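This document starts with one chain, in the form predicted alone, laid out as structure tokens.
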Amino acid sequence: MSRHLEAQEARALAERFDPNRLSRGFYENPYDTYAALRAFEPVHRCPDGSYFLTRFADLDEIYRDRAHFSSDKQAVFGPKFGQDSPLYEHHTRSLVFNDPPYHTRVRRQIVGALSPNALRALQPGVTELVDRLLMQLQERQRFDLIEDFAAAIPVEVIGNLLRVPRADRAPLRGWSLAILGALETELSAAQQARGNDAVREFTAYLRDLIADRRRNPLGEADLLTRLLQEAELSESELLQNCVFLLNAGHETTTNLIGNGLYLLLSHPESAERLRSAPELIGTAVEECLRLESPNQLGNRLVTARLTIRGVTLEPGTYLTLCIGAANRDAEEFPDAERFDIARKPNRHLAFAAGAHACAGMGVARLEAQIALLRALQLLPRLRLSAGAARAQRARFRGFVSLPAEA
């Protein structure tokens, strides 16, 4: 096939994007997409009258503007979930979809009691929970990587954060899975009926909780006692900022971890470079963020005019911002589709950036570099089984399953 040719068919094929309307080969690989995004409509008006952004500057400027930009969606939230549903209510709630002064004064909250010290406290716990893990797959031999271990280490972590007591984190999974699965591009009535009912059971069983600890602080170390005593929130902005940080600190340190053992364990010289150098887990970890980002997707609304590659944005505009796609951008990343887990600098977008930068990366961080880390130390033969399987989702990307042997 002649380059023009080729040339000819990623413009056709960025021309025709629709978000709303993916196939499931995109799931599988939306970087060929992306790619052609890029090169021929980095600023693509979609069929919606919304955008999709792809290049590295453009979103990194954008999060990073406050004066033309909100992360405020009630607007897109209303028509899709209803302005009376708890999914309506958990999203314009949570601080992820804020702007300040509310934003600000969640997140400094949550910020605090994520310090680096806190964040040192936490270490030997998330190893601990990590070897227990990993001598429990080595003696079944055959395990799923996503089920047995990249899942169950994130929810004990947020769980001890939020003191959940353990006996209680069973349905905490299902739950994250089926509020974050309402957030995809395209949504059924049966995703939005799980999603809803997963907002009144979270809610109905925080409400318990929260009302123990008023009766029962348990000191600065403990979030939720943070929240409480210092946040200034109503009832239901705590309650939706518990789900939040329950939800966003499992879902995608799950898919972090998962993807990361899948690059490595696909990438056999990288993996025996970190058992040779494990002082290479940092530079690691940023680069399976960097290459397969558990977030692919964000979002903001123009609340001032501006023009962005020669496209004049309007108010009331709305954007997608297509993390997956800058962070592989050759302009910012040299050889960009290369795996390196010594890749410096790495200033990917997978946490986003600016006053949004999300506010628990320091554990999101910590689990992954203890847990990619100890799995290749103490499973050295660890390798992947046939049957991997990807979750059919553009916002969150991540495995099902993950089989593998050791």
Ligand code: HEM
Second form
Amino acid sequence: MSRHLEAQEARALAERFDPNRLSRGFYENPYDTYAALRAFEPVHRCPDGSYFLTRFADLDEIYRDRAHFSSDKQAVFGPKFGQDSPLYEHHTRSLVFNDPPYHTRVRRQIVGALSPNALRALQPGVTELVDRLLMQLQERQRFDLIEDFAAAIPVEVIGNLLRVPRADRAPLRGWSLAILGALETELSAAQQARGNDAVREFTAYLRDLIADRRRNPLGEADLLTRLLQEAELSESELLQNCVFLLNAGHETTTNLIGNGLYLLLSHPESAERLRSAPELIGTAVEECLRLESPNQLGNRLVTARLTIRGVTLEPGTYLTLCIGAANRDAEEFPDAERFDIARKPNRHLAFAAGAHACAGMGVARLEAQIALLRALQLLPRLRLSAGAARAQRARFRGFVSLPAEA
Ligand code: HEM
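Any chance you could show the form predicted in complex with the named molecule after that form predicted alone?
Time for the whole complex; same chain goes first.
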């Protein structure tokens, strides 16, 4: 728990926590609130009747338990988005917000296309892209590590995975930000309208891409061809899973690279250590995932009555699983607030766990390991400048801008 908060204040902070009414300060630093919740209200009842959970052991168990929890979001997204809306159609048809057997059928094809061999094949292209971007930064000397570096990597990698023609990739990031932004705990009418427009535009674009791939299949190594030929999906299911795939790897991976650069550059001794011991890049990326988890919140619906820490949860109860808090739980991670690039073991939940564990974690790790290590190696004088700005998002934690110089 934070040293600055007295126990009483922390208890009050936990008791009145409402994820639908967050302050500006919370977006800057949610971790004092999370520490208070872990200590005093680990299974916290929110004003809307949902529960907010923050302990590592609870999340770890819930993510692996299919007997009591569902990922199906129809009951929640109907009232939130309206049942006829494009956002409802998207978020209720992608695999992530569904249960077996549909979930299993789609996931099998995605996991099959992202095999260790497929990941190895991505490596030279990612290294080449990262090095090219870093050379451009070196020439400019002053730049933005998000816009000019972190955001430019995932769009290429995920675009290559689905073989989206390069000339068509410019709008992908904007669509993705708008669609995932609609999952925030607080949502304005304008954000909702942007999300709906983005689903409409994105699916209109993908209809043509899919028609073309149907005429010209690319073999079983191609993710889209596999989904087309093997997953037995309706047109809408196919479209919405492609939208999800293109989104899933975008903002999250941009944020991992951005958060990782921020952590390393604000801990210069860790950056130096990594420069002289590059074999630590694997554990360093895991530590960035743990300490500043790009995806801070997950959700599940209770389907069978159970009791957690003395709180009985009835079927139909909606849970928010706070990955960002669980990953700083001192019961699982000794010295949990410390950034330790050699931390081992590090069983963080940044990619969740169980049947829905991130299917793209290998891709994300590959991108982040190459991006962070090459940035430190190729730009030995890399340092942050003033003006870092965090996105005002509780679910997807990252920076909109990270000015730096080399
Ligand atoms: C740092 C980057 C990433 C983070 C932190 C992240 C995090 C997550 C999390 C927490 C989930 C579980 C959601 C839930 O069940 O509630 C998930 C699911 C998923 N992610 Fe990622 N992800 C990242 C990158 C990627 C990439 C690059 C891809 C694709 C290439 C991807 C594809 C997926 C897919 C397909 C699922 C759904 C899995 C399922 O429902 O079975 N993710 N991700």
